[in-house]
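Just one chain follows, in the form predicted alone, and it is written as C-alpha cells.
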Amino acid sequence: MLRNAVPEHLIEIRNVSYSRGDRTIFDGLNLNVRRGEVSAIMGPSGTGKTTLLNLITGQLLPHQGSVYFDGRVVCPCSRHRLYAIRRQIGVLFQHGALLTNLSVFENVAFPLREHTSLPEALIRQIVAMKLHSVGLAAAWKKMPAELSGGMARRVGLARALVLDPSLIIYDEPFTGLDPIAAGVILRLIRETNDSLGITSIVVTHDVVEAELLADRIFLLSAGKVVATGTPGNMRSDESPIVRQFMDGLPDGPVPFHYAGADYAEQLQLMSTA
C-alpha cells in the first residue's frame, strides 16, 4: 500500500476467534466492509451479530485474530486511541435508546457536550441541522415518552450523526416498526450514507429490507461468514444455508432443536436434577 493511501476497506476482520465459556461464537472469522457501502450483517439468532459489533467498537477483545478500523488495529491499543476510533463511529441502538429524562434536543446535543468544547450557539445550530435531516426539527422540545417508535429511531439517528462519524452502525433498526416507519428509516439510512459519503453496517433479520437497502450482505453461521455478495447474488445462491435463511424455511442446516443430548437422555437428566 502506498504511504497515506486510503484503505479500500474501512473495517477488516482477520481470522478472528471468540468464545464464551465452552461456546464458540467465531472460529476464524474473516469479513471486510468496503468504504462508502451499506453492508448488511445477517444470520440466524445466536450467530454473534451483536458480538461482532462489540468487537468492531473495541468493547470486546478477540481471543485470536485482529480487527482493523481505517487501517488501524482496534485492540489492543491505548485508551486514548480507542476513544479516538470510537468518536468516528455513530451507533443507532435498537428502539433508539434515548435518555428518557432529556428532551429530543438535549439527547442529540449530548455527544457534543461530552466530547467537544463548542459554544452553545454552534451546538444549537448543529442539533437543529441534524434534526432537520431526519425530519424532526419541529419536535426538538418533546420528551422521549411523547415520541412514536419511528420518531425515537429517527432522533437516535440524528444523535448518531451529530459528531459526523465515518461509520454508522445500525443494530436492528427496523424491529417493531410499522411498514411506513420502517420505510422512512430505510430511506434515511440509504440517503444518509450516500449524501455524506460515510460507511454503514446494518444488523438485521429483515430479508426484504436488507435486499432493498444493502450494497453487500454478509450471512453469518457456525462462527464464519458462510455467504457474501450483493442482494442479487444472495437471492440466486442455491446453498442450503442461504436458501433456508433468505426464504425463511423452518427446515435446513439450522436445526429446530438446541444442540445437546437426545430426548431420552435429557428426560433422565431433568428427572435427576
The other form holds:
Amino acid sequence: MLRNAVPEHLIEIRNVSYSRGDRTIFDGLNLNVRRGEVSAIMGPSGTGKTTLLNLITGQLLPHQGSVYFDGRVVCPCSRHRLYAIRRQIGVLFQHGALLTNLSVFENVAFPLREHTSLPEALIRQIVAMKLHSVGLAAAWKKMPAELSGGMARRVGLARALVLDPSLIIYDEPFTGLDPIAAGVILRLIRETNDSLGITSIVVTHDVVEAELLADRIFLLSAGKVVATGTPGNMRSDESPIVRQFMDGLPDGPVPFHYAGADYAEQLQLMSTA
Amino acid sequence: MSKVIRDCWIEFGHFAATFGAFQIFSMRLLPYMPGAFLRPRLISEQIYNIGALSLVLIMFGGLFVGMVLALQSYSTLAEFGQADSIGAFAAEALVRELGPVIAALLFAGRAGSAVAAEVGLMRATDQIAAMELMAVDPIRRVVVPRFIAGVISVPLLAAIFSALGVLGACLVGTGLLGVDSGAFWSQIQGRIDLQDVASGLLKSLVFGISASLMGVYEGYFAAPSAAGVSRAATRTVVITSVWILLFDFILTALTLPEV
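For comparison with the form predicted alone, produce the structure of the form predicted together with the partner chain.
Okay, now the whole complex, with that chain kicking things off.
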C-alpha cells in the first residue's frame, strides 16, 4: 500500500461481535467513522455504547471481527503498540477522571511529563495554551475537588488535547450538566474538531445536543447499528426504533416492560416467593 | 459430608486463583523496579505520605512498648539479681522481634490500608482507566512508587521503633526502678551484636514487602464501589497481619542464634 494513501475512515469496525457472559452485546457490528467529522453514537442505555468505546481504545478484545484505527488493527497487538495507538487518541471521561492528587496544571501537564522530555518552560507554555482554549487558564492552581462538574470536564478536555491527538472520544459529555455548561462543552467539541482538523466521537443519549453537534449520528440498538445519517436524515427517518429514540417515546420497539413472564404469572411468582 | 468437602474444594479454588493473580501482579511490578529510581521524586513523595506520616504513631508505640518491657521484666530479673539486665533484655526483644513486628503491624494499619483505599478509589473514579488510555501504565506510575516507598519505609520505621523502645526502657529503668545507667547501657552494648540487628532488618524487609504489596494489590483490584474500597482496606490489614505473624515465626526459626 502506498504510504500516502490515507484511508477515508479513521475508525473502521468490521463485523465485530462481543458478548459478556451469555449476553450478546454486539453481533456483527459494522461502523465507520469518517475523518474530520463529529460522529455521535447514540442508543438506549445498555446497548453497549461504553463497550464500543472500550473496543475502540483496545481495553476490550472483540470475540470476532476487528477494529481498525487509521488502517491498523487496534487489537490484538502488544502493549507497546497499543500504547502507541492510544497516544493518538484523547479520551474525555464522563466526569473528567482527573487525577485527584494533582492540581489542574499538573493534570494537563501529566501526559507531557509521562511521554515527552520537554523542558519545563515549554510544558508551561503548552499547558497554559490548552487551558486557555477551554477558558480555564485562570484556574490552573485549583485542585480537582474545587471544580464544578462542567469545569472538571473542560480540564479533562484540555488534558485530552495536550498531546495533539488525531481522535477525541467523549463519553457522555453532557450528562449531569446545567444547560449553560452543556452549551459550553458543545461549542468546545465543535470548535476543537474544526480548528484542529481532528475527528471526534461523542457517545451520548442527549438527542437535542447530538442533533445540534453531530455531522453524523449512529443509532445503536440490540447489538447493531440500526440507523445512520445526518441529523436531518434522522429527523425524517420513519422507522419505529428511530422515532422512539429521537422523540423519547416510552413504549415501542424498546419495550416499557422488562422482559419476563406476563403480569398474571408475575403476580403469582411474587406472592409465592 | 460431601457438601463440606465440596465447599472446601471451592474455597481452595478461590484461594489458588487469588494466589495466582497475586503472583502475576507481582511479576508485572518487577520489570519497572529499576526504572522507578530514575524518577526519585515519585518515590520520595510516597515515602513522605506513607512513611513520614506514620512516624508519630511508630515513635509513640516504640516508647511505650519499651517502657512496658522494662516494667514487666524488672520483677523477674530482680529475683535473680539481674535487674541491671533489663536494658539488654528490652533491647534484644525490641531489635530482634518487637520492633519489626509491631512496627509492621502499625504500618499496615496506618499506611497499608491508606494505600489500598487510595488506589482503590483511583480505580473507582476512573483515574486508573484514564491513565491506561493516556498510554501510561498505572503499574509503573501509581503502583511501583508506592510499593518501593513502603519497602524503604518499614525497616526505617522498625529501627526508629526499636530505638525509641530502648529509650523508653532507659527512662523507666534508670528513672523509676533505680537501675544504674552505666550498667544499663554497657549491658546493651555487650549483648546486642550485628547478628541481632541483621535478623531484625531481614524481618522488617520481608514485612515491608508483604505490607506494601498487599496494599497496592488489594487497591488495584478493588471493586469500583464504596463497599469495594472499604473491603480492600480491611483485607489489606487483615491479610498483612496474618502474613507478618506467619513470616515472623518462620524467620525466627531460621535466624535463631545457635546456643
